[in-house]
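Given next, in structure tokens, is a single chain: the form predicted alone.
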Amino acid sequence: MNHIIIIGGGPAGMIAAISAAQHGAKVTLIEKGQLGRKLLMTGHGRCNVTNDTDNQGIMNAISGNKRFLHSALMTWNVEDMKDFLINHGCPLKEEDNHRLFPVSDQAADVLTLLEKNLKGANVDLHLNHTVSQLCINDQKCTGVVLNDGNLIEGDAVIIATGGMSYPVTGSTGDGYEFVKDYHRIIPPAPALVALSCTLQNGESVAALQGLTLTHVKVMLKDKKVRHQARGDVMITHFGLSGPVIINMSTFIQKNQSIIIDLLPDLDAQTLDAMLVKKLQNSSHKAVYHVLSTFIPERLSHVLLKLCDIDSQTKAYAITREQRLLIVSTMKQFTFIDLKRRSFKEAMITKGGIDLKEINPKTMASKKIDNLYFAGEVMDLDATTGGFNLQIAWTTGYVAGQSAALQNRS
């Protein structure tokens, strides 16, 4: 019987746990704090465990290496977490866009069933203990060795210890510091988080805080669009959040400008008419309150003072450039210095081991004998709904059953 030490009782740790212990393994799972402590906080405490997709729509939603999961996901995909929570008592229900819920809304009762689950598989739990080292030696793990000196061998050993997003839960980049003599790190980054951001002037955006932009369509352009999306953006005291923008966030790179077209079911010809004919029919009212019948009344004097004009200046009054300039920024409203904020905020971390170096069949490491990842400590991250908690099912249950079935005959 294989001995498997697992760094780490979130999602990823806990589900390798339980796989392991399902293939006859010995397990063993340590946890600096409690388990599951960032298992709660996902869905705003509701927890979003997968999205009901195909292992393609889960793949499409990875923003790096898509076909890394492949192999995995013929192991332990969508139906087989869906199948595991239902039959170990937690029902779901689906929301918008293939999100799945559990009915109660309580992540709790996602966590009670995982922590039901180890229990009944007799998986040694170490709470409150903290990994200081792994035992590798001739490129082989061996087993870890714990903050107050004591060691601990097994046969295999699975890191799951998350990435550095919400550090309050533990994700404190343990792992890396782990392998960082074997393996290559992709730089972590936060992800899935806000954006901090000027407006085009390089003005601050708090005149606007608070606002909600609804529909609207968002584009991240340098020299062109890389990316788009429509949706609802929120405007904060720092810059931008909502579902799009932070999706959008793991794509941000240097030199880069947020662009949002405020009214994306209008062309700017016809968007133009329209704004002729207002201004005819409103020719003594000052232009802002002609431009509140399209958008927000504070976002049209921000909007006006972009284009340099008087927000008081009579509708009558304003000439045929600054009308198209007018046009102009309401299709391309643009905000510039863009900034993903901390890891305290992020959801998700983007980078970590690089999956060059892991087996994308095992989760095995290519550089070190017996030694597994799972979940966010490697560089692989998704885009919101579901489906950064099922990459971390997948490999956690791929490394689990992996491990146990190492050099068994």
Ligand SMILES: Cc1cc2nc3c(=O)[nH]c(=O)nc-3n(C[C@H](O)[C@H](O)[C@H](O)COP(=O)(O)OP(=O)(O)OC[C@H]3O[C@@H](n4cnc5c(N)ncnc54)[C@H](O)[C@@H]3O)c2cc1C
The other form holds:
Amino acid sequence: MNHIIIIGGGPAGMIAAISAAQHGAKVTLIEKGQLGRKLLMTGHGRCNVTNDTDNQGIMNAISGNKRFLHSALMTWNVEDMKDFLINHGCPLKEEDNHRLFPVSDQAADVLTLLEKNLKGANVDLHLNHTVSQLCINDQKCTGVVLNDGNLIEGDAVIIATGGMSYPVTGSTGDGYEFVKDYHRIIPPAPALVALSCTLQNGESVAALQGLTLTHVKVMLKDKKVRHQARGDVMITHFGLSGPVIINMSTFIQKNQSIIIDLLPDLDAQTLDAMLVKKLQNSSHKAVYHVLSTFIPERLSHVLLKLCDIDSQTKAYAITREQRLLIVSTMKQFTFIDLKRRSFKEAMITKGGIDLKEINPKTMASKKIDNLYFAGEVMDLDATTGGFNLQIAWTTGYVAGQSAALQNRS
Ligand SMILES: Cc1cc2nc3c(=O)[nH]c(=O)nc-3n(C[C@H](O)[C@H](O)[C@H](O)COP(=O)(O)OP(=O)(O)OC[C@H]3O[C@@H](n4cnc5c(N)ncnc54)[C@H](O)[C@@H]3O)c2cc1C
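Please could you give me the other form, the form predicted together with this ligand, since above is the form predicted alone?
Starting with the chain above, the whole complex follows.
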């Protein structure tokens, strides 16, 4: 019987352990803390466990090499994961954009289910044990060394140590260190994360802190618009957050700005015509008051400042040029100096083990025999919506299966 060692008890490591055991292996899972600490935080504790879409839908949500998962999804896809969860007592419900959650709204139920399956499969759990290095002889992985110096030998090792985001959950980039002398590591960066930024004049966004801009159009732009989406944007003390921004954060590059169309359902001409009427009807009111019938009052003050117009100016005194400037600023409210917040706040890590050096059918290393990868440690990430967990489920299952079968002695 093969002995498979799995490093990391996150979603990818746990499903890999279950899969390897189901395929006849003796399995040892080593986790530096407790199982599934990050899993418990997913979906604000409700766990958006996957997305009810087909294989193409999963691949479309991946930000880089979309085809990498093609073969693996033939082995373990959304339907397989749904069946696994439902058949083991965790019914699912669908929410907007096909996101699937446990009916109970409890991520803990998903973890309990996985723990029961690990127990049922006789997986040997080593919790609160940290792997410090791999044993590699003649380009072959033969086991792992723990922090306390103990050596555990095995027929194959699966690295499922996650990325570097939310390091308090145990994901501190150890997997990259283990293989950095053999594999190319695409530099890890925080992704699916809020953005620090300033207003277009370089001033802090603090005056807008706490505002939610609803149903706006958000564009990520340099010389041209690179990405755009509609939704709600939250303004924090440091910059921008909310689902649209978090998904867009993956694509941010140098010298880009976020441009928000505050009123995307009105074209500039229509908006101007409406503004003309409102300024006329309230000619003795302050201009900020008129603008506040379109956008939040605090935003009106900031927007007028950006246009170099005193908020208290009476509506009748607004010139045509000033009015047109107000309209164009409402259609293109700009944030600059974009920076992703740190790993501490990022939902996922972009970058990791280069996919070119991993066999997409088996998750095996192309550089070291008897070594496999699963989950976020690889250079594989997706937008929000349950896709990142599906990456962990699919790659974990396939790595467990291939390690158990290919090394059968
Ligand atoms: C706040 C938050 C919310 C999220 N919500 C969702 C969601 O709703 N849906 C979704 O699809 N995705 C979500 N994600 C992303 C998702 O949680 C991750 O993509 C997923 O957990 C990755 O699984 P993994 O098993 O590869 O890595 P991880 O979950 O990071 O697990 C890696 C494990 O390896 C262990 N480990 C690391 N190094 C060692 C070592 N040297 N020795 C022993 N053990 C080690 C760590 O302790 C850790 O437990 C969210 C992420 C965050 C941070």
